[in-house]
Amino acid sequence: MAQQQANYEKQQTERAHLQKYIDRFKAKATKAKQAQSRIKALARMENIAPAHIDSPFHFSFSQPPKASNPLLYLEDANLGYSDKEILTQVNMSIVPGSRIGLLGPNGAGKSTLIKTLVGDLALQGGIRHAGDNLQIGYFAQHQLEALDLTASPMTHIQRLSPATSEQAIRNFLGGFNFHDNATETPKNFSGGEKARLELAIVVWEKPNLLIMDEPTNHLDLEMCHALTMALQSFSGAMILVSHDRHLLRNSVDEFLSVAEEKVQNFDGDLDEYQHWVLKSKRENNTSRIDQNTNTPKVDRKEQRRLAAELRRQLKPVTKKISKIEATIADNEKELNAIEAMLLDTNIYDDTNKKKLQEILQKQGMLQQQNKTLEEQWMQLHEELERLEKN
């Protein structure tokens, strides 16, 4: 019985903060098309909050410091690296509060442009201005690199924070399941345990502007989870690459295009971008082929054997990406059942223990088939572009 009211107080607790959350951006007139995807995927999380019952993760960004507004700005900035110019005349501007996803094709710049808001590329041209106070916490793969594989995660805080108490730091450390091994050393952690102790680092710094680049990578599906509801009610300012669409779905409201070496707002929702992304590489195949019939004195035959070579190339991609949408639509039709299931109330009588177990972990291997076709279906179409380019 002790067991499952504390269960029930946590479900109880994460209801409760959804929905705060969701009346946040209800507020939003300007923001009205992504409140509504945001509601709709908050209510299919709602209905899932018992899978997420036992999760060993749970953590929570401070109250970020106060810093100016803007907090980073940059004005006709010229981006990339010494030999060549990523991106252009890059006008950009963070302020509290901004909760912004960058999307575009792999090799556009988003990277690029991270590394040069953070401060790790000096600019080409143009002005970068941080504000008073301001505090990145920066997330990306290549930092796990970085990490002191002869420092435990105790030691790792106990740096940051010399006269905090041991006690206090291994309870931070607990939310991201560090417990008996918060003292070893992270030369035998896995990449997962190294993701989250550099995710651990960065919240424990209390960022008021957070960018982080593809943070999910290493994480499973319910440390995903637990990142998605910290960033939810994160209130500083936010940037953020990823492949993962339910997180991006569920952690910003405004979206930036990376692509053709411009920065550009992107007036839209995240299946909107998809959308756009198809409808731009018809265009260009289109443009293509008019192109080609306009050119005077074309080799038809060498046309005819480049467009074979193209399909041929193109082929295994487009039938892959199908194959990706079939599985990912069967699923979506499984997990709508599963989430009609677990509406019912008598799923949770005592009588129905085992039978819930296995609708729960069903339910949690789908969801994580479709975060990985996702991001497979992402790079597939990437992939496409380059090959059109081509």
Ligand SMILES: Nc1ncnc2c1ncn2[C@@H]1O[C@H](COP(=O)(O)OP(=O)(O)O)[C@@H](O)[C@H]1O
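Residue numbers count along the first chain shown, from 1. Take the two forms, find the largest set of C-alpha atoms that superpose within 1.5 Å, and that set is the rigid core. Computed from a prediction, not measured in an experiment: that's the story for all the values here. First, how it differs from the form predicted in complex with the named molecule.
- Taking 2 Å as the criterion, A168 does not count as shifted between the two forms: its C-alpha moves by less than this amount when the rigid core is aligned.
- A displacement of less than 2 angstroms separates the C-alpha positions of K187 between the two forms, with the rigid core held in common.
- Residue displacement note: K206 has its CA displaced by under 2 Å between the two forms (rigid core superposed).
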Contents of the next structure:
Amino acid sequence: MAQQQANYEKQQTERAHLQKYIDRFKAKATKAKQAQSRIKALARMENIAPAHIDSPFHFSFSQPPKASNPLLYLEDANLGYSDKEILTQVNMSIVPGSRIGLLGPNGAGKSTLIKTLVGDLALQGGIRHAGDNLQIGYFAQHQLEALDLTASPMTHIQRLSPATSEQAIRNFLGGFNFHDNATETPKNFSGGEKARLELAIVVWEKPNLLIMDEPTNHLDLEMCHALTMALQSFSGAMILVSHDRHLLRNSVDEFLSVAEEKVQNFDGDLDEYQHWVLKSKRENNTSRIDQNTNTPKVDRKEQRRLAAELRRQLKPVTKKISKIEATIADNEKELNAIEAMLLDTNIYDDTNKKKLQEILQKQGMLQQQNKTLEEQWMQLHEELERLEKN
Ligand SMILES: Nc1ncnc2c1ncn2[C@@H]1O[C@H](COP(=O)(O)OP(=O)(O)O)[C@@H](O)[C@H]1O
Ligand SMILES: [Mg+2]
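Having seen the form predicted alone, could you give me the form predicted in complex with the named molecule?
Following is the full complex, with the preceding chain placed first.
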């Protein structure tokens, strides 16, 4: 009973936390589509939260320190490396409360933009201005390789705050499910454990701007959920790159697209983005073939043969892509149905415990499957591009 009571209290705290956030968010929500869909997502989360009450992870960001306005901006900036420019004439401003998701194909320059914003990568031209009161918490895409493997989680935090008591750090690390291993060196840690440690460090730094590049790649589902919850109630600004659509959908209010050397506002939600990508890919394909057939120098017949040959080569790939899209759509339908079931409060009754577990398991499986399928979908599109260029 004591255990039950403790769980109940934990759940009430989590709910209260979320509710406070929802109220605050609703109060300033605009008519923007993302804001609306985020309110819905929040309502959903509120119902799903109790089901994760057994999760070993419980952490949240503390109230961010005073923030400059703007926190950080780029003006007419050219970004890239000494031998090549990746993004040109970038103008963007991050103000307190900005919650930005970066969208774009692999290799488009999302990590390049992130590294520049953080200040790890120098500009090729233009201005980067950081406010006086800017505290960045940065989770890099390839951060795990940079972790000091000789220092335990405890040591990592102690280095940041030598004056904090050991017990306070232990309690904090407990929220990331580091208990006995809090004092072990991370040599034998799994990728997931290392990612958790990195995350703990970022949270400890009390950022007012959170910059995360693919944070969930090594995290299991429970941890992704815990991160989603923590980001929901984070009140600082953030920029997020992620393949995890659930995380994106639930954490950001606006999207920027990074593609073809440009950074632009994307006025739509994630589904619209996927449609937009597909549509522009299709249009590109046809215009490229048209251009070919209009070239006067080349023999028409030869041209037709080449076009047919290209179509023949592309067919197995486009077929696979359609199949994946159909499966993703089916899975999403099923996921929507599951979400509807989770909105019914009866499901959280003790008598339905087994059913709830089954549903959540199914949900986890479908989400994981879609994540994998989306990655395959990306790779197939890259293959398609390669074939078209040849
Ligand atoms: N250190 C580097 N030096 C030169 N080119 C790089 C470097 N890092 C990345 N690139 C190139 O910059 C482009 C954008 O990469 P990146 O920003 O990692 O894309 P994304 O994160 O969107 O997948 C790619 O063509 C990549 O090969
Ligand atoms: Mg990247």
